[in-house]
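The chain below stands alone, shown as structure tokens; this is the form predicted alone.
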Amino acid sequence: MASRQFLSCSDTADEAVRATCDDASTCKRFATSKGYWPDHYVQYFVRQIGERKAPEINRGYYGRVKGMNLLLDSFLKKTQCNCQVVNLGAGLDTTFWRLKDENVMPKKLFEVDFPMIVARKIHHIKTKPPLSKPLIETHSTDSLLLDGHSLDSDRYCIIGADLRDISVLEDKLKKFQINPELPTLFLSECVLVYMSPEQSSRLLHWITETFPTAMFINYEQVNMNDRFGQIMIENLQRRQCNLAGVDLCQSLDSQRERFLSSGWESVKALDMMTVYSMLPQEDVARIERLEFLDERELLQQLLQHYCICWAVKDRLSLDLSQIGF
């Protein structure tokens, strides 16, 4: 699950947002090379390990990946994989291959991102057998669609679209046979923050109006009104990244409220310091031995400025509200 997405205003701003896809992918590539978590597929999207990342960055990505995967896996278990997953702003994410290896595939996994990023991802898949072989293994016919801006198979679909344009997004998902009656999980990581509150509200409203049984897991900034948060905003602005939705990232309450006001039935939110403390502690102890951390306070500050928020709508009464850490 990668970072970024869909802004307001200019092509320059959109390009800056697209560049955050590479930031997330290179950070994940470095962290996996150090042994924080296994990912045998990210190397095919990001060839070079790149420059060293600070230990607090690696631990932050560990918490992010483990936290998101824990909730995703709980949803798959709760629905017995009789569900769909839609990854919004997926970037170069490798979740499809992980779920295929673990034999816990949903009925279909959809990914949506800017067409330019989708084209890059599809090129990697087409030209690298370790990526294309699992895709072919999950497809039963000769009708695999694989062109410059979309990929569609029985179990995996990649769509080029802008999340700010709901009508195009809906048309493309329908074209590739999304089933609104199936329990559907939506994932986003540092995506909604690049949309205006009005744009992200339209997206969340559309989901609740279209999918009777759904869950949304959102990883994003929080507590952005203090000095540390202001420094984060200024650093991104220097790279032309305007956090158009930052007003909804002021607190855990504001994160929860955006979902409740969009028609979701129940919402929970935790900052990443809390999530980190609730992950399996034996594995946390393992990764903390990988690198010496000089300033634990900096890690705490970083984790306190990100959160995971998850919302559910449960017409099928699957007890989705029981999913958590």
Contents of the next structure:
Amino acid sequence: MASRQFLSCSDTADEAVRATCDDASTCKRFATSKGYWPDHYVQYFVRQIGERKAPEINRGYYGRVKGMNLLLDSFLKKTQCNCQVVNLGAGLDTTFWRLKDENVMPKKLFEVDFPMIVARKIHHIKTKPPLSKPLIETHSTDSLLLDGHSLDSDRYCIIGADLRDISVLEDKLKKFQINPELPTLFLSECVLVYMSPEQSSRLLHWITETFPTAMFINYEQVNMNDRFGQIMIENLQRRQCNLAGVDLCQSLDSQRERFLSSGWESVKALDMMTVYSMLPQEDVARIERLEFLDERELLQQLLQHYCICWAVKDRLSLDLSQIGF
Amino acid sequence: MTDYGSEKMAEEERNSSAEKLKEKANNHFKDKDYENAIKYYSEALELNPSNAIYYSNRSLAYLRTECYGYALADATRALELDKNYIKGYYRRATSNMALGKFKAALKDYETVVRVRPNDKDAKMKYQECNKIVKQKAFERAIAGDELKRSVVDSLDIENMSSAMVMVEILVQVKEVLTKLPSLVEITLQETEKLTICGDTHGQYYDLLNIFELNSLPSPTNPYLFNGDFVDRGSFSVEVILTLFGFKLLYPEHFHLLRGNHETDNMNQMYGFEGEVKAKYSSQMFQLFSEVFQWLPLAQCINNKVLVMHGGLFSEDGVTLDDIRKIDRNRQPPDSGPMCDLLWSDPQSQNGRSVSKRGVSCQFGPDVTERFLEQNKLQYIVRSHEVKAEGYEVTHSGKCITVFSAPNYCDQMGNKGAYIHLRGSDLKPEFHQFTAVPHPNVKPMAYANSLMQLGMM
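Next up, can you give the form predicted together with the partner chain of this protein, since the form predicted alone came first?
So here's everything in the complex, that chain up top.
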């Protein structure tokens, strides 16, 4: 009797990675419900769960969201929105609606994630007017291009694809009219770390070969060689979640090096402890008053094991390397 | 004679033979010859297998020969044949008692009392059994050893620690604590040794490990737990139940001091309130809150070593007498000596600074020096801060930190530690330990760090 394995080894690994989308979404949902930063749209993507998140987690996400947004907004400003943004592994991100509300949209925002996640996201958009209405407002015709695994409109495109398969990714982006001549910002939050160093390197190479003027902002782990890092890796393994690219997360140097060796011209990296200290401190003081943190060491360790790394390739000499904190 | 008739006659013959065998067995029983009693009851049963009385009598004989399993089987059989046979319930209850199945026994005694409300013996047996059930629950709740064996056993605590037992414990602990001053003073004799533990934070399996490494508390093995028993970890209820149980068992040799997490604000945010509400009720949490308010704030050993959860004071000039006089039955105020005792931290530079925590202060080595001198003490022991090695010696040995929650929040990878203090020289001796595995249960109020896994 032939037996068919329902989920192959890599399927299980991918499933575990997809589950991190829920982690991030529920954490962001909880933090926004407590007032850490405004996001009127995340509630349409994920339910409020009964449990709290610990204050250090909320502060950590605050640092992440604020940090990424600061750099994204700087890029939009520098290019005067005459640009594209590609969010790799975007999950249930609500950036489109934020940028629309603030009236600072790029020419087009592309989001890429596993087809299963994209299908979920599209379902929410289709069925919830607060999500679909703003989308339709930015679209020139009455109908959006919607199928099971992709959504395309004039200003917003969501693509289901595997980031490890560059040719498919390229095809789909081209199909939905990505313009390699426009300055393009690539974002990834805890995405590259799930790919092997070879796979992420191929992706980064492809970008620099295809987009002459580009920036990449990467948020993920760093300083993983110590005890805290080792425990994180072990805890994740118990959840069948494999940090395939963790070797590149050894230090800020290794994070910078991976960009320099894949065709990027300049790169900067800061751990989140530093980023946190460079965010507008008045707002930091405000959020620190929202919930009392009992053990600062927990936040410190967390912040020291994540970083934001941003790399630039500036054919058009837009001064993109000036972007920072 | 019809066939039926002859069958009937045969049956009657068998029954009367069985009765004769039963009489024989009874006589052996009276003579305490239980083996033969059993033999003849068995023969009687061969002839008449549907006689509840035979089973019941044989059950009693088995009890006498300590064959409790057989006794239980026979009692059960007797009741299957005749559910109104009161003696059967007695026998089954006795068998269950002997097998340590007190809850099951209690059920049968209840039945007897219900059917025979005027039966004094039945009532007495019921009450005795009830007491034992409660006693066993209490013992099981506070004895660590058996419970460590498996997850199922630890789940047993959750079933056994019924609200009644919990309330009983809390009421009694409160009684004990209200009699204590805010500054507890103890004397360690020359030959005596005290173990001081720091924060445990609901890490029940690590607490059990401490008792494994350092033996269970007893009058010859006294302990002092320096606050922060609950919150953050997944098993705060189990931890506090264990600690309170030992407090009741050995009030003079098991000491508990209040930490900043034995307060309403912290419990609301960091898991304990949620855990208690989920496992019991809000009223139960209210009771915990009241009991926490009576925990003493500091302990002085041999007039030489002072222990408190947080640290020293925002102002100079505080004396031991000032601590003694603190009216502690309350939530800690935002500032002042009671707040400092629960919240402050040492710093390396002299003087005092605003605390990074936003409450109380940070105090330097000079502050420690002055305090010790003024109060004629040698050094202080405190907790409150996670340390990679489980402990830290600062202020030239005058300020010691001890932290007993290893791999704090399943993330930090730190060691835990405890201190041995001998009455002979009062020199601290440090013992470190690492985390032990625990069931993958997330704390009630919020997702455990294990589940959280940082920021994905």
